[in-house]
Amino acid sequence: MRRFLSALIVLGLIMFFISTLPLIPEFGKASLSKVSRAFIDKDVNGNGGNIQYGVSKDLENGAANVVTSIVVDYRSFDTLGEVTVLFTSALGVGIILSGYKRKKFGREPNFILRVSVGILLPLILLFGAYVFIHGHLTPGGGFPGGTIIAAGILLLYLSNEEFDLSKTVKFVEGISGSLYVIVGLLGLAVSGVFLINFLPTGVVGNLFSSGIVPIIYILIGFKVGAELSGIVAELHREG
């Protein structure tokens, strides 16, 4: 059943690469405009002038990163479809390895390694976290701050022989795959685009701005800690 649904996925994803092939403009005969300057500058709603820190709001976009405007507005339908590619690769390490059964191989962890854990995870854990809520404000994001969720998931795998969190991470990774595409769908029954920007975008480089920005780095965030957590969680397994 597995292997049917691995080659209905791949078989799909085919299709779709097909059917979208024509619709790539040729190599070097795509339009090019001064369209990315406005973005960078903020200014496509026509508020032309110098973007103050903190003094200025109500712009198009709102975030201060100028990476997270691009990756997680302008373009965050690609950035969705990125996410779903690293699914597809946690999926694959899973259908591989779905045949071992787990491993104890009776072994004590080390004393200092055990007690280093208890020390450092909740600071690893919590980075992690500034890392994905902040992305929006300062260099950072959903992906790094999921990767740091994920490493001190792996100590804590490399600490304790008994600790298993495969069946949460799957509950974590498809909850928050799914408001992802929710945050879209509310935006195209709003404004009649999927994941357009709908909230109000407040005062640069406060938090709480830039609109749905910072809840869509949220939910990259867990998303991605949990599918590379769910790999961390199936090497272990496999042993």
Second form
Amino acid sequence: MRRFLSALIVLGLIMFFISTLPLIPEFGKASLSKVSRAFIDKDVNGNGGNIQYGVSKDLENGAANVVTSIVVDYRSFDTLGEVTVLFTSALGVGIILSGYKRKKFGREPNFILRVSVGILLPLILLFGAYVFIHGHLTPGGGFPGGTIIAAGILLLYLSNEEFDLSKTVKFVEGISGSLYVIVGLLGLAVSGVFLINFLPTGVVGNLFSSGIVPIIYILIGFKVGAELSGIVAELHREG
Amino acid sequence: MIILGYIFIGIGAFFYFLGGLGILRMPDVYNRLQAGTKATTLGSFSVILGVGFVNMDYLPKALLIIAFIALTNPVGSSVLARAAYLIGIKPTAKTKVDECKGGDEI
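Since the structure above is the form predicted alone, I would like to see how the form predicted together with the partner chain looks, so please show that one next.
The complete assembly is shown below, putting the previous chain first.
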């Protein structure tokens, strides 16, 4: 009976998707909105001549990494939603595992692990910070950088039984999340649009360029790092 | 230099193959871990060094990656082996020496 029902549901979904296929326009014949038209008509080389790495200045966005310029500038509001999704999932993990006490093994962690964590942890944290600080210049950004930092925190949890970071994690997470919204509200106050890139964009390829993109990516890096560290802590407690 | 690089990549691929064979054929978890770790360490070293030789621009980065693998890979394997020993996975019957037996010093 159950199999029959699930097959029926899958069949219904397939029928639904097939029936919606004719709604998708043919290639090159879509009716575009004003925004899409504006971005398609824009020259790849910029509206006024070529863009050169390290030379061109005061562009619309100014980030050398195209993905970052889209994720944190053009659809920054969506990224705010993404960060909220991550926060909600961390909250869910916390609620599910809230009843467990942290399991103590009563045994000193591995000597090799402790020594190598002392060597590796600074390098891992530095690399994570590099990835999210240079998010507008190189591949990477706040989400991968935060994940790398959370991996370093996991090493700390594994090598030290007494280690606990939950209060700091909550503090950092709240501060960085609200600073993200505050940067957006500053854009609203300055230019009348939420999360607009209101700072000067500078020269392409410099560390201090592309306006609010690096600021927001640093905030996202801290927030994602804190959230994933929180998840790591909760899962570790479940033991 | 390019030919040397390809030779290194070939050696690395051979060690990867040996690692896969070892994971398939070795009798217990410790031997498998040893085979896998040796393969990834030496195989990755050779392949990455070979890439560095083929394209000399990548050589400093390749050496850096080798240093990081040398820092992380043996530690991970040793922690895995220790955890396996602590939860009581028995070595295969052919194992004659067990230096950790009865001691707390692991």
